[in-house]
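Presented as structure tokens, the chain that follows is alone, the form predicted on its own.
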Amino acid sequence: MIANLHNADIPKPVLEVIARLRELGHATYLVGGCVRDMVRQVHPKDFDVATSALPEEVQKAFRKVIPTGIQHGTVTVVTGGNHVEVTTFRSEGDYLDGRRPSSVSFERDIVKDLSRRDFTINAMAYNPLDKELVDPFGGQVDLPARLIKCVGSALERFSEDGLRPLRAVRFSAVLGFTLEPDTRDAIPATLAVFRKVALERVREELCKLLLSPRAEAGLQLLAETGLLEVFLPELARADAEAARLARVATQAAPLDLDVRMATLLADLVTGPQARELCMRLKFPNKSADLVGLLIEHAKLETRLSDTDPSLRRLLARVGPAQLPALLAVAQARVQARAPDQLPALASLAERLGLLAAAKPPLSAKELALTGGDIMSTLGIGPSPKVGEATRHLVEAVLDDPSRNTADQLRALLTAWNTTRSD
């Protein structure tokens, strides 16, 4: 293990100002993820260095720093172009509102620092130069293992910071690992404090489950905990046959996100609430209504046997932008649901592939016919009546798209207008 740290690929950047600040006779460290990402043999996404330099000896040290989080001893020193985050070692003054921390304390050891982190696993600190772990809490007993462990007591890590029984669990889907007895038993005696959670921090962890590698694994650990119940009900009241296959779906589903939360709602709310669900939720407006989208137009096995005029306005109300998302959706649900249907939705897909190759008229913005054309061709101005016989046209043109020439429309605006004045 230790030798993984040892033989991991750090950047130079980050060697250096680790380099100078221990030459000022500062104590520092790398931290937190990517030592746990080093021990595991994956390249960590971000190389976090804490020292017991206070932040204006930080300053001081380096040509450029830019005070990016200055008042919580967090600097960013610019170094070749590259971006290097550095943080005071700290320690933290009681949580009074489940949330952050009343006060912080910069701190000269990195034993008291390590003991404010959430995880075990998140708790070691490496100096890279003197190949020196400093692991006070026993991470690195417990990355073997593949235990999530809280640092000293979980009732109390849950109470101070509401965000973290829900990390757990994500980090448990990511990483495949398991909740230690006292770390899962803690998250349903602190549900109030995760209750006073950002909707926004929520939706960003359970952004990162849906896109773990077990996230049915995932789904059903923030069942059992009671976190579901507290800001997704729909799935956490759903029938409990309704809620596994909505599960399993989901996992089968590929790697996006916008995919992976139609596939977990599908058969579980309607597209507008789907769509309502994940504005309660803050996802952006976009993702929102695609979901819902998704969701309306789901259930395509009950479209197997459906003609091309039907498939057409299928596409025209989906858009073609969107049907690889929406066969995803799809596809998943029935590998969960019904297995055996698979074939028949894969000609499915083929044939809407083949109608969405062949670009037929969707909109009235596709008609031969403009509007002013319409207009023309009726003897009309500007009316209500000009939205009708557009509308008139594009519903022609999805049962025929042959008929989308100037001279057809015009002969079919003719005679809709004569049906009409009788």
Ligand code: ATP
Contents of the next structure:
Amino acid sequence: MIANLHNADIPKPVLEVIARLRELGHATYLVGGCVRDMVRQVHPKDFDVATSALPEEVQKAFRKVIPTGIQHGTVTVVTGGNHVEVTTFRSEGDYLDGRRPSSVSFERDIVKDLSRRDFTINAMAYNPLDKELVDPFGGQVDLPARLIKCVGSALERFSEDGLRPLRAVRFSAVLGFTLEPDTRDAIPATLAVFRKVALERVREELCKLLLSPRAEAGLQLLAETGLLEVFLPELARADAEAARLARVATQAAPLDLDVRMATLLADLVTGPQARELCMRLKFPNKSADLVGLLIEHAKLETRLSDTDPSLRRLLARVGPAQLPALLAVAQARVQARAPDQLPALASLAERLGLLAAAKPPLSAKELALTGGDIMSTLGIGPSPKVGEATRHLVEAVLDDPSRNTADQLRALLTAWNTTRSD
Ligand code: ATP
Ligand code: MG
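Return the form predicted together with this ligand of this protein as a structure block, the form predicted on its own having already been given.
Whole complex next, starting from this chain.
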């Protein structure tokens, strides 16, 4: 059929790759997410090309081709610095383990390729040269109806690949769509297959859901379908009100993954537990550490009347670079839990901002004395006592940053030394 699609400004290199393959007699289309987005009048993030040409034929058709995933039929055509992913039409053999197909075969027919795809809205192809839309499963009907619906039997498709139910919920959160009833009902029935999915793949979908405009609804749907219990029992088993507040807070947080994870978990687990949980879900170490740290200090509403020295100690523990993230987590939580405290929290945020802007010394390396200076003042060599002395000085400047001069620190050291018996 002839489609009236969003004038998506399909990149020229993509059009050229399609034209070249067609010239050689190969059926070639845009497929998947980009077609879905063009049909719903949204500019696609990236453009995937599918073709009847075999990977070797694609390699021969262009000067520079990277065999990105050639065993699955995917190569990357490089044209003038642009990368275009081209995948040979595929069908998949039986799924034996709920994770990957036992075999992949190359196909000559686009409909075979579309029929292995997950949802009707993701199973359309578009030929931009003839403006021809291939839509064998009714994606064009489900898009305006705002429905996520499996291609074929939901029970079968979810039993093949256990990740698909999570993708269904993720797309529903990202697009603001509803799960078609059979698709939704198939989720609890196939949880045993979902349990086998690698946690890296789960994390990827969870991250997209958390960063979607409807994270709150997405999280609720995860809970209702039983998916959440499988990979985030800490949230799934929380009492209903605690879980609701966690969802509302997450939705209120800025679109930053670590901030949203920390906001989601801050009132359900401790910092170290959150760190473990993130490691379990295969988050990068750096993220796991940050989420743990943010949660450890997230409850800023308990520090509204802290003194400056105490707030400087907080800055020292969190690191001034993490202050904006910490404030974001605290603010989202308070907005969900006790919005009347927001003005007081804003004043605290302002105080913390001013304290950080003054760039006070927060650690040993910012002291006006080096380790060598400390040893010579005390007349000792390297020993545990140097560490103790250093900590004493750091505490002193956290209490009062104006003490951070060489003379004052030397005087402090001498006084400290005389109070010690050794
Ligand atoms: P996004 O805009 O989030 O990238 P997308 O539709 O491009 O959305 P991808 O995860 O990039 O989603 O997948 C690209 C396409 O590959 C999908 O549109 C779908 O047709 C197909 N696909 C991806 N994962 C699966 C799966 N597990 N089972 C079946 N088809 C899949
Ligand atoms: Mg994509």
